[in-house]
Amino acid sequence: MNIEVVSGRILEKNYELLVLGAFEGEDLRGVSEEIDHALGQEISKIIKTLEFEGKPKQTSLLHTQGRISIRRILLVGLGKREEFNLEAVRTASGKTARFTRDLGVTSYATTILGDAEKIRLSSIVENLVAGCELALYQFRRYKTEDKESPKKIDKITIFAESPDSVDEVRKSILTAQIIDRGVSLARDISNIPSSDATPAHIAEEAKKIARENRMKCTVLETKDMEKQGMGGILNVARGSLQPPKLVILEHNGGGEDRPIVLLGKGITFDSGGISIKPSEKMEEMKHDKSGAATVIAAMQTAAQLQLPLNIVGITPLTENLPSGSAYKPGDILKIYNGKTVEVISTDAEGRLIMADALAYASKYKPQATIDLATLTGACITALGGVATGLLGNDDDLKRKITSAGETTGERVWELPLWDDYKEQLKSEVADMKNVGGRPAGAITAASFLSNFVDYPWAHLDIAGTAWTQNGSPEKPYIPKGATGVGVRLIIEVLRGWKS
């Protein structure tokens, strides 16, 4: 989609539709006041009659009837000024983008929605662009029987009141579009069914992304993992005909600095294995690769933004299926770092492949490691679809992630990682069990992972936020299906890493 920025006199513009933001309980200002005056206070009348109050997600469409060269005005509510934040920008922008698309309009203009005196102009513009582009995302790869072509927006024009701000706005647009492409990539990888998004397919996609963005890509095959002693990945993969892969992407922008490692769970389909899941909604388990999708997309984004950091992205990829060769409850596995695990449930497979990858990450001597995984249904029970679970061993890293979550709207909530929880994982026959029972399931899963890290580490359980499901908050910029959660969050952390 083409997004451009213009300045000049608003009443000289010839737009099919112009979006104006309005704060709740306030008179119009600036461009909005100028247009209102040209329309004989028509907008003010709508506000005074309470047809439109400026509340969040509220819209009102006004036809100008030829009184100005702009044909239609769409008012969108920004809520109360004192409560204004970037989520309000994303929400208003996403709402207007969907509303305009549904009208059948293929291009529209928008003023810069919000208060640049309260929040940096660049941040407002980035989130305005994110709101509209992410709202307009559609996954239509397998659609063949639509009677009509899908409605879509081809062009958005952002009107900047101050000519002096045009360069800053243009730069912010370009940054936002790079990040939005990353989110869309993560959504695509997650949404594609496992029949097509096999470990081999995703590994090839990662290689292509690496070539296009000057990153190094290494793919460990079965024989490589056998030599390395990666018993977690290899055993989970035993029930599938699809060979497992361990994909490693490297962005080198930080000179001699130690790298930051990103690690994403990539179960391309999770049946539960021998401990098979109920059939209801099992189709959603194509999203069990969302952590890997986010890491691959974040690596692409970091490279395209030319972030001055060394970043390594690691994604273990495999299916988890039942068969005559599948691993079984009672089996004892040896992980990359030599620790042994008694398998209680083969449906707790994600932590097994993550254990190998986390232990393998030690070879990079990372400054820090952040992992993302659709790890536990227990996290959905605890936090629903509103927040991602955060656990870790480094307070500064957790603060960085929490702050980035508030900025991006991909909020996290910390759960405790006390040693007490390790008691639930004790095994009579191995170093540990792979599950600790129903109590504190999200915490004991993270506690399990903590056995395989020896560096600053944070774990993000995205089971409730990786795709829209019951309890997911309705946000205009998040269509149904994969959300791409974590891409904007991680990039925000990385952009502010050295500050």
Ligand code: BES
Contents of the next structure:
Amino acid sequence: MNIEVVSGRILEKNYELLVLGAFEGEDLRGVSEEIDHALGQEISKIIKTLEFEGKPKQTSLLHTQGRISIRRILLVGLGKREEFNLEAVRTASGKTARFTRDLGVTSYATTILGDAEKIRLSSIVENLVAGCELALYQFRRYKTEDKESPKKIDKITIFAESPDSVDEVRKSILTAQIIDRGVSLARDISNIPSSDATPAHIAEEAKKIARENRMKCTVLETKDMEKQGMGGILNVARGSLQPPKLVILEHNGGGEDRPIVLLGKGITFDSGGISIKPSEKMEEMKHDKSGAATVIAAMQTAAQLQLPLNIVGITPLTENLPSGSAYKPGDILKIYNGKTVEVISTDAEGRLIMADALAYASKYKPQATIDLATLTGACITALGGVATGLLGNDDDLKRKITSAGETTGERVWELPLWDDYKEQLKSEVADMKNVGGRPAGAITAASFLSNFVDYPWAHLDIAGTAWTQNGSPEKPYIPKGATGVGVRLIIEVLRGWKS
Ligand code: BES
Ligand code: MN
Ligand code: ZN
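The block above covers the form predicted alone; next, return the form predicted in complex with the named molecule.
Zooming out: every chain and molecule, the one shown earlier first.
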């Protein structure tokens, strides 16, 4: 998307459409007042008659009938000024982008929405850009006609009232575009069906991303994983004709610092295996690679932002299918750190591949590890699509993530990881079972993972937030399908990181 910033006299511009933001119950100021005046108080009238009150997501379109050189004005509600935050910016901006696209307009201009006295201008601009770019994302690569959407915005102009701010605004646009490209990449990887997004295909994509962004990329093949004793991923992969891959991306921007490890579950399709899932909604299990998608995308983003940190991204990739060679309930596996697991359900496969990856991460002596996984239906039961589940062993790390969740709107909510829950995983024949029964399913899954970490660690269960489903909040900047959740969250954590 081509996004530029301009300043100057607003009444001299000849835009197809200009977006003006309005707070609930307030008079117009600045550029809005200037345009209102030129239009004979037309905008004030709309507000006075309560046709448009400035409520969030509310819009009102006005044709200027040649009275000024801007053809249309689109008013968008920002809600109450006291409640103004970055979510209001993303929502208003996403709403106007979609509205404008549906109108069939191909370019538009927008003022900087909101109150730059309350929130830093750079944050407002980044989220203004995110709002439109993320709202305009479309997954069309399998459409045979109109692969390119017939309605498409190709240029957005940001009008900065103050000429002095143009450089700052331009910088924020570029930063936002790097992050939004990351979110789109994560959405694409998650949306692509398992027949195309195989472990091998994703590994090739990761190599390409590494080449283009000066990262190191290592791919562990079956034979490497056999040598390393990764009994989790190898056994889950046994039912599939697709060979598993373990991809490691490294961004080295932090000198001698110990790295931060990001780890993402990459089940390219989760049928449940021998413990097969019901067929209803099984197609959504192509999204079971969303954690890996987010980690690969966050690595690309971190590299492009040139973050001054060492970051390692690890993604175990495999399908989970039933077949004559598949692993079975009752099997006992040995994970990379030597611990044994009795398989109760082959559908609790995510924790098995994550166990290998988490244990493997230890060799990097990480300052901290954050994992993302579409791990449990139980997490959806607990939090729905509104928040990602957060569990971990380090309060400072959890606080950083929680705070980034508020800023980015990718909210997380903590569940307890008390030792009491370990009881449910006790096995008669192995060190532990891979399921702990129905009670507290999201917690027992995380509790299982805790057996494989020996460093500060946070686990994000994104089962409810990785794609839009029943219970997902309606947000204009989140189209149907994969959300790319976690990219903006992780990048926010990393941008604020002090080693
Ligand atoms: N990938 C699923 C979790 C999932 C289910 C995510 C639905 C999003 C929507 C995971 O591999 C799984 O099957 N978990 C089981 C665990 C159970 C067997 C202990 C679950 O949640 O039912
Ligand atoms: Mn499963
Ligand atoms: Zn799964």
